[in-house]
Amino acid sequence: MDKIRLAIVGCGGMGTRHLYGLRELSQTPFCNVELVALCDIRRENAELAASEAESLLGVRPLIFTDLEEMARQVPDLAAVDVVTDPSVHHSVACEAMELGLHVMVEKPMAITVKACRKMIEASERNNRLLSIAENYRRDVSARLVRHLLETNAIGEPYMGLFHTLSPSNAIFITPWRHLKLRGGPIIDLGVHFTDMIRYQLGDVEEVYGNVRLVEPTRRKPERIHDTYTFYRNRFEAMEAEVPATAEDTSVAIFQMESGVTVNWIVGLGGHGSCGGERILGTKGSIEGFGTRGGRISLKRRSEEEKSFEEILETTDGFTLEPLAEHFFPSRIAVGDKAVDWKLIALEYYELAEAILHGRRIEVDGISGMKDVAAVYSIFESSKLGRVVKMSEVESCQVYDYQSEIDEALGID
């Protein structure tokens, strides 16, 4: 099978991760990447990464700390993967594209709206790819889901529910993750949630909500749960407490462009909890709008309420695309503890399909920014206090809470 050469740009836990997604596409008849290179301003993050790769692929890739001398070095390098913290997403991204390289980008696309728009607009200007790494919709779950609305399972939907709100003031995997020009929980979380609503639902209209920071000092928690070096190097380095400036608590309704009405409530930090995904339609409701390793439900009118196996016995027509079929069999990921791999796999596959045999991108640029801009309508509408319109933040007319970002990090 051709195989495209591919390096990773951020050698930290995220890329970690990555590297355990290129070790499950390696081990199927799909493989169509070759890791040859890692890149990260700091050369002993890459060295840790290079080491993981060579156990982990067999092969030790080239180490390099600057992005145009890898591209300068590495013969017939086709594209990189951007790992880094949001903040820098844009600015390697775009440089990446400039140096003829396709490029595949973690979520969140980028820190802002605008950082987004260089990105597409770097990706047209010089005719390269721009994918961007969301993953919980390649799950089996959100699959089913966006087949059962698209063979009428629940008649027409007229309502969601998107409620994941959870007390704590620990800190949320990283230190940065709680400061606004880095992107805050809500931005990190987010974008995952915003894409699925409008993967399901189609793209959002208006939005009116309500954002605050509750926490104001993070404090370390007694222990991680990862096992990647990285995460734990960084763990026993992390200060016991740090000081949030992102806002950490959202309330919002989404006004969808089909009509359906989207509750949502999201947040990391406070003193009470909610939860739970709901897709209500004329004919009955999902609970569920798809997550990794995701399970979901499916209740019809005058019908029990049927399990995620049961929908997958008696839903016709449905199907995955060939490696999803090989890495869940079953058609469920439930209790799978490669999955999150095995879904990084598939973004890797794609990415790879699309420069080789021109693949459709299921993530573009445009998509990666509208998720973005569907989060920040909330702050932008929290910050006007009235209902800003989907089409005013995509475009930057609204942009009041980002261009403090924007001003920050020097994005014009």
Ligand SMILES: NC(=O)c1ccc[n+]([C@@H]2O[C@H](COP(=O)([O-])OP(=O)(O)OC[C@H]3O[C@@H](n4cnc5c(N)ncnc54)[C@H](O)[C@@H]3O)[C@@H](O)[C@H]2O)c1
Second form
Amino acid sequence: MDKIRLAIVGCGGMGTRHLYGLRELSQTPFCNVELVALCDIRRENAELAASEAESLLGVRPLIFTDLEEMARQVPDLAAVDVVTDPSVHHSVACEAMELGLHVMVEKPMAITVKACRKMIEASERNNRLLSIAENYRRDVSARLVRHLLETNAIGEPYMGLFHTLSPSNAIFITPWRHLKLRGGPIIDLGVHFTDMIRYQLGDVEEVYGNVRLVEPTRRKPERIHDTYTFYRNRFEAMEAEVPATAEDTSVAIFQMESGVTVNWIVGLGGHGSCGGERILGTKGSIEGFGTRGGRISLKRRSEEEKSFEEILETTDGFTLEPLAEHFFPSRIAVGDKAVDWKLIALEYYELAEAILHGRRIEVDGISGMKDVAAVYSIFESSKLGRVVKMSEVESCQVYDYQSEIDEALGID
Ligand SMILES: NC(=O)c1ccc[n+]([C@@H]2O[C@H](COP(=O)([O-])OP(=O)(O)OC[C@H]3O[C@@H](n4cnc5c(N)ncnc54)[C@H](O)[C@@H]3O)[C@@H](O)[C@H]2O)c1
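Having seen the form predicted on its own, the form predicted together with the named molecule:
The next block holds the full complex; its first chain is the one shown before.
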């Protein structure tokens, strides 16, 4: 099979997990990506990732600390996978596209809507592909919800509930996830959720939102459960306290273009928890929008609630793409320890197919920008104290909250 030559830029926690994604892909007959180089401004992170790559893939990639030098020295490099923290996604991705490389970038696409727009412009100007690595929608559960909605299984949707609130004052994975200028916890998590809401229910029309910072000081947790060396090393080195500058709690009402209303409660801080996702329709409801390794259920009037397994058994015409069928032959990804890596492998496969054979990119720059804009619409509405139209946020006419980030990072 033809393969594209690819480099990863950003060899931290998720960069390491992407290596496992490549390992999953390499073990299938679909493998169309060859990892040839790694780049990180911290050489030690690239070194550690290179050792990990060597044991996972059998070949040690070249190491760089500068993107331009890498593009110059690595022959036939086709694409980079940007897995840095979000504050530099736009600068790394734009530089890569100016250097003639196709780009896949981790979510959130960029730190602000203007930064997303710069990436879309660079992609168009240089005629390079831009793909956003949004993994949740690639899970079987998400594909199945979409199929149920498309086949009218719950009639006309009229309401969605998206609630995930966890009480804590612990540092969430990395200290940078509590800093407004690097992408706070609501952006980091919320962009997965706006992508799922848009994937299942279409585009957002207007938003009323409220955000607050409940935990101004984040503390190092007593332990972490991760087994990856990178995460463990970083945990050892983590400071005891981080002053948080990014809001950690949000409430919103999304009015969708279709007329559906979505009630959103998303937070990672403070006290009290709530959780639950539901799509309500005129003939029934679905529990869950779909998520990595997730399960869903279906309830219709005068019928017993159907479990994930029962839905799969009784639903006609539900198909997955061939690589997903290969990864999930039973179509149940719940409890599959490799599900994180398999979804990443699906992202890589799609990018390479797009480069080699013109396959459509599912989450392109416009879609990634809409996911980011939908989360920021909650912040912008909160700041202005009024309902905001998505068109105002996407066009940057409403931009009070994000302008401080752009100013600090030199995004114009
Ligand atoms: N899709 C998912 O489920 C998922 C899960 C975790 C993280 N992520 C995303 O992955 C990205 C990275 O998150 P992380 O947790 O791995 O962060 P991290 O801090 O662990 O790693 C970031 C790495 O990027 C490097 N870096 C920073 N600036 C750079 C630059 N200009 N050039 C090259 N390297 C640079 C850092 O040195 C570090 O090694 C974020 O966008 C995050 O939201 C996605």
